[in-house]
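Form predicted alone, single chain, as structure tokens, below.
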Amino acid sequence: MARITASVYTSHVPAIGAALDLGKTGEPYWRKVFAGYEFSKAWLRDNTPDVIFLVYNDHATAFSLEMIPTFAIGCAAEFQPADEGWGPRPVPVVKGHPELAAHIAQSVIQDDFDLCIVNKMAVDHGLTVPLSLMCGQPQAWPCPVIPFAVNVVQYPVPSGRRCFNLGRAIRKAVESYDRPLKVQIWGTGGMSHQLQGPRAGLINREFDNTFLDRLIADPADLANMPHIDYVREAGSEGIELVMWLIARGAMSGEFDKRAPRVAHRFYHVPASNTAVGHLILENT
């Protein structure tokens, strides 16, 4: 049967993609950010999965304020990089896994989570920047990717508890798939940042690192954190962190009480007035 072998958590700052695409990774401002992913790139080469289930949020690219699904799963065979106003990023086309995506949709919907099934969708920096951070600049991504978009842009957005329980349902779905696939689940977005208003530029190191501690050690309790705490402590865009709870909910520790192994942890500020957080957890 298929199984989830690891989870990856990372920020998806758009300026990181621009720094990569424009060859600025060696500049002093960016050097420490990219150094934090050197281990991760080697780790992924040594632990390449058969499929990546990548949780991210669309930034009014595939969806607009006219129609915003709370949860949307990409079931297509491929997904083109989106033009976000300055042309598509020069990255490979994302190849999907329609069979596994359809199976997950069937299982999760039968577990009473309402998913929007998407058969054509451009993917923006929320998905491509994490791939670039973990894979570098290859001619092709190392495996198929199932995009899973979560609305954290327009309120109301899903609760942390809802996201955590959805991760559990996704793990159940993966493990009921009748092919021996190794699957990684990635949670992206965050950490603390605010892009507008009088608190623009907010970064809260203490909150971010406490969030990482709790995500590792006690995610079920962390899932109970109300939205207002994310907004107050981590800024208006800090709510993206609920997507990390989907990935954490899919890890085996939530079922058999075994804690995952921390393979890598990284935190750095600033990166385009944003805190960059990163974590790799392996199922034991």
Second form
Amino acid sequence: MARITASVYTSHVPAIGAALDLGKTGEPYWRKVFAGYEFSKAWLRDNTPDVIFLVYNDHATAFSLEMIPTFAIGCAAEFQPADEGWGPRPVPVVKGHPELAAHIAQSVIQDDFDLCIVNKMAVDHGLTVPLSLMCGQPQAWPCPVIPFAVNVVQYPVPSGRRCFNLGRAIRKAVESYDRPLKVQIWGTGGMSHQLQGPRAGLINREFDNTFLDRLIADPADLANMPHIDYVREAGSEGIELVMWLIARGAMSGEFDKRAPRVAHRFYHVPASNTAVGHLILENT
Ligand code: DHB
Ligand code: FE
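Next up, the form predicted in complex with 3,4-dihydroxybenzoic acid (DHB). The previous block was the form predicted alone.
Entire complex below, previous chain first.
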């Protein structure tokens, strides 16, 4: 049977992708950001899974305001990096895992979560920047990736509780897949940031670090936080953090009420307009 071996959490700031693509990682500003991922790159080389289930949000790239799925699972064999206005990032094409994606869709939809099935989709910085942070600049990504897009852009967005429970259903789906695959689940976006309006530039270190503590130690309680608290405390784009609860819900059930092994924790301000948070949790 397949199993979820670990979960990874990281911000997805587009300027991080540009810093990598334009060879700026050695600049003092960026060095401090990338330093937080040195451990992670080595860890991923040592713990390369068979598949990454990557929870992210599309930024009106694949889905415009004409059609906004709440949850969309990428079932294609490959996904092209999107052109977000400056041309597509020069990163490898993302290879999918249509068979496991179809199995997860079957199981999760039968568990009452209505997923949108997507057979063609470009992937933006929400997905490619986390891959770059964790993998560097390889010729090919180290394994297939199932993109799982969550609407956190246009209200109404899903609640943290729904995301956490969806993660549990994804865990059940993976564990019922009849091949011995090691699967990692990544939750991306966040942490505190607001890109528009009078509060543009908002960062809340205290909220972010408490969020990390609670995500590790008591995610079932954290999942009860209403979306208005994310927006008030972490800014309008801080709502991206609900996606981290999907990944956390997919960890082994025994860790709903106690902490799993924390392999790595990193927090840094600033990167562009965003507080960068990063965690690696292992199922033991
Ligand atoms: C920034 C952060 C984001 O999450 C995003 O989608 C776009 C921009 C930023 O910090 O600039
Ligand atoms: Fe974003």
